[in-house]
Amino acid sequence: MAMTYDEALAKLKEQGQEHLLTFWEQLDDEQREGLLAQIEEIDFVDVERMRAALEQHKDGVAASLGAFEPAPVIKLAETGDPDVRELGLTALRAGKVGVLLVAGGQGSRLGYDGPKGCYEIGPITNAPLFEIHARKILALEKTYNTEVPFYIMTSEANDAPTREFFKANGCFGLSPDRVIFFTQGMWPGLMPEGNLLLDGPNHVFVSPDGHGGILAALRCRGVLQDMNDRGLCTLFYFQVDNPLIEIADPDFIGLHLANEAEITLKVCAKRDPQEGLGMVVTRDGHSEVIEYSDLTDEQKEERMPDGQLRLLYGSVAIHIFTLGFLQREADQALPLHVAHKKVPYCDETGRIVKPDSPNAYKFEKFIFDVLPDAERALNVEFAREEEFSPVKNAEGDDSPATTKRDMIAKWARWFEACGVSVPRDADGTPTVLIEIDPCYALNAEGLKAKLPPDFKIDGDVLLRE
């Protein structure tokens, strides 16, 4: 049965949060029902953890980083072991691999009103991010005659439009029964004194609980059970804003399996000492990722005798998990990360106030905080230009312009590996637009198998299956 007003009031009084019912008499039946449903879902054990984390944050108390060493890294390009690749291929062909996409964000930083995955990025076709990712999975299924379930974590804000986008586009060729949507958790925020806040007379402010919230969401939404029922063993994890990614790359999967790792990370060298990547390190025999913001400028700039950065390799949110590890971690309480933000709130008169400066605190969990729990973790370096060019900002680094540039540059290298000349300017930048549908070719080898012997580039190139 749904929670009643009296039950809600008793629950809130026990926690000193009865102000959430301030405007009860002004609400209609539907608004009351929604507010009670929210209150029923609030876990005050989590709220107490938030309060404790907030007090530490306000007092400037941070966990000491202590002694750590840069984590050992395997270079993906230098492995070249066909037996290792075969392990990855065998897992794919056997239907043991699933893909896990974090796609809860909106495109607001790009000036786009909607789920970030709907943002158009194809250099010629304007294909959206979701289409590019889905077509790569479809290409895997066709290439290896297999099934690759596609799990997409949305947020409360974009779940419905994301589902509708896939439905309207026929799941981009994928079988709908293998495209599984689930929503991440939402957490309340806190005012400086530790109170929950309303962002409307009938609504408690909540925000996504971070990419680390995927663990609880997998359990609560029945996704772990679905993965188990489908016989999956290996899950490839990535975030929606990176169209360059090689989804479920057999070499990467093979390294994970050959090393019997529970979690494997792809890492790349920072483009400069101040780039905001979490650094992969080891401490007491376990891997960790240290947040960029937790490092001092001296640590970011520290060099080895040969001039190379001591902390060189950062995580870019490309991981492989064993299903067993995800199941084990789903019940663990990850550390909380605190952020002081501008949060619209409802004042004592019921008016919505949009503050000009940070006024409240949001809390998130980060997926990389599972690393110390892994019995074996592996770090694999990849070539940044081949697989990492996220679209995050409207301009400058990591913007649509740089992402499209990097997509075209990658496809140009494929053509040149096939012996096809690509027109370039004096700086070496391709002077034509290039776009290759993943179902036409997933790599240079696949492209070479399809190109006619006399293929030449004398204008923009679009290759589609």
Ligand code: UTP
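Now that you have shown the form predicted alone, what about the form predicted together with the ligand?
Just this one chain is shown here; partners and other molecules are left out.
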């Protein structure tokens, strides 16, 4: 039975939050029901942690990071060990590898109305991000004659449209029983004095609890059990906005397995000292990612005697986890990260106010905070231009324009590796559009195997299976 008004009032009074019921008398039955369900959901143990995190945040980043060292990093390009690759291939062929996509974010910087995965990015076909990811998984299944379950984390805000999008597109060729959606948790925000806020007379403001919310969601939604039931051991984790991603690439999986790591991260060199990547470090013998915003300018800019940045390598949220590690971490209360944001709210008269400046605090968990708990963590350097070009902003760096440019540049390199010349301008930028469906070729080798011997580029090139 759902919570009653009296129970809700008692719960809120205990916490001094009864203002959430200010508009009760004006609500209809359905609205009341929704509000009571929300109040029932609020976990005041979490809220207490948020308040503590907020106090710390208000005190500034004073808390010293203490002593830490740049983490050791191995290079993906230099490994090239066929035995290592074989380990990855064997795991894939044996159906022990699953793919975990976090797609519960709100994409506020991009300003796109809908799940970010529906954003169209294919330079010629306008293929949406979800299609590109799904077709890569389908290509893996076909290439290695295997099954690769695709787990997609959504949030309350985008779950229904995400599921509908996959359904309407026939799961892009994937078997629907291997496309598994699950929702992450939602958290309330706080006003500066520590109060929860309403964003409508009948609605408490909540937002997704961060990509780190995946740990709790995997457990609560029965996904860990599902992974176990399907015999998975290794989970490849990535973010929705990066179409250059090499999903579950066998070399990377092989390295993770050969090193018996619990978590493996792909890391790349910062573009410039101020780039907002979290840096991989070790502290007290544990691996860690230190958020960009927690570092001083001095730490960001510090150089080694050879001129290289001391903190050079950043995480781009491409990880591999062992299932055992995720199971062990599932109950972990990850630290809270605080963000001061513009949050529309309902004032005491019931009017919705859209603030011009940050007025409230949101709280998120970050997945990389599991790192210190790993018995063995591995950092693998990769070439950014090959694998990472996210769509974060509407314009400028990391925007659709730069992502499409980088997709075309990558495919152009594939063609050249196959001996096909690509028309380029004086700056070396390809002057034609290129798009290759992952099911046509997943890499340059795959392309070489498919291209007719006399293939030439004399205009835009679209290769589809």
